[in-house]
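A single chain, nothing else alongside it, follows as structure tokens in the form predicted alone.
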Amino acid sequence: MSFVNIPLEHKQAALQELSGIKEQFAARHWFPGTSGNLSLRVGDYTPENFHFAITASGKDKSVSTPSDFLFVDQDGRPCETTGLKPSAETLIHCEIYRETGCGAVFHVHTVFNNLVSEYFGEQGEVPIQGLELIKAFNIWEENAAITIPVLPNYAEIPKIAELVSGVLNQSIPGILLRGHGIYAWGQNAFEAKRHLEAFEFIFEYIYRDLLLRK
């Protein structure tokens, strides 16, 4: 499907869920300085073929302005005409959507998502085990154990993108950017919501866990 071909109101609807979800984490302090970024697929997908709207780049995310997204393609190029600048890291967004096939892509920054990245940089990878909120994952076996990939923050955006399909595990929805923030992806914009929160929930436990073994 071209993008012209999408209905305006699917647009509509994707621009107004992303401004309230971006209302919302503006409030739980999750956008400092403008970072941060948020993405919603709109219209049908093929790995070769799709489309979403995204943050645009520099974007005070505490405010919401007319300005706030626009909508690019499975190459993060605009699919309009507009002076907007899709956010710097929309390559990442473009890899995660050609490899999931999933409908939206949060990413934050948040202290304990950057100290947990850190501290596990070198080993590449946070283990956790046995925490309840894995179950947000639709992982249920007890004492579950997971990993979240931690990737290198390369100042150049496509040296990243190019290692995601390398540690991207399909049943765990979320990869770190060391000393950066947390990517979390779902079908639809609720359930990347309920994985991004159960992954700053892990996060802050992972620090105060390690806190209390000192």
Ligand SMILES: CSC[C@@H](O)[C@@H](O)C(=O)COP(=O)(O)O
Contents of the next structure:
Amino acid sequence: MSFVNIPLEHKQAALQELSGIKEQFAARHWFPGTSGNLSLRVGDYTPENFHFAITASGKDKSVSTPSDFLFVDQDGRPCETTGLKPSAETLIHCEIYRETGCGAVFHVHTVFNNLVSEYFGEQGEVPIQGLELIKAFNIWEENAAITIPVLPNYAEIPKIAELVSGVLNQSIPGILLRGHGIYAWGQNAFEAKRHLEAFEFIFEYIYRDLLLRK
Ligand SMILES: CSC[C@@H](O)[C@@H](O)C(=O)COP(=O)(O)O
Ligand SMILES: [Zn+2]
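Having seen the form predicted alone, the form predicted in complex with the ligand:
Below, the chain from earlier opens the complete complex, with every other chain and molecule after it.
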């Protein structure tokens, strides 16, 4: 275990922000059956040596308790004395932080992201064109066409984590896991939340659009 002294005020600020977001997402029923995980980078550390707060594994994310989060290092190892286990999917967060230098990573399972990831699973990407909401990703070009990558949902998380760098597109702040959920990220919690909300809007739109065309 690699212990570090993250300044208390940084830890408290991170926990307060993450708890607030967890509550908001829970109110939208975005954590069914203990699914989902959230993380937020803490402090002003180098890209090679960073730490982040992450949800503890297997918790009911619709309630708030003192043991909801713990702090881990860039390899996902707890960096403080704790009986808590980091999210089973911590390695995916590590990989996204490493690849993008982002400040927050949010993962949720929803019916719409599961349906869309399955529908486009073989194709390996979800195509989108002409939707206003991609401006939430800072894409301003008129009628822009983008794709959201879809990775297979292997049982071994390291196997998924090692595929992240191969599909990650620096201008699209999200990756779907097939039949599982979405990972969305941003420079900070505000941006990651904006991205996640835009993705979820887009997935619901795609689902309803496919139904309408049948
Ligand atoms: C209980 S189903 C969801 C889990 O298998 C997993 O995908 C998930 O998102 C939550 O895992 P966790 O270890 O609590 O972060
Ligand atoms: Zn998950």
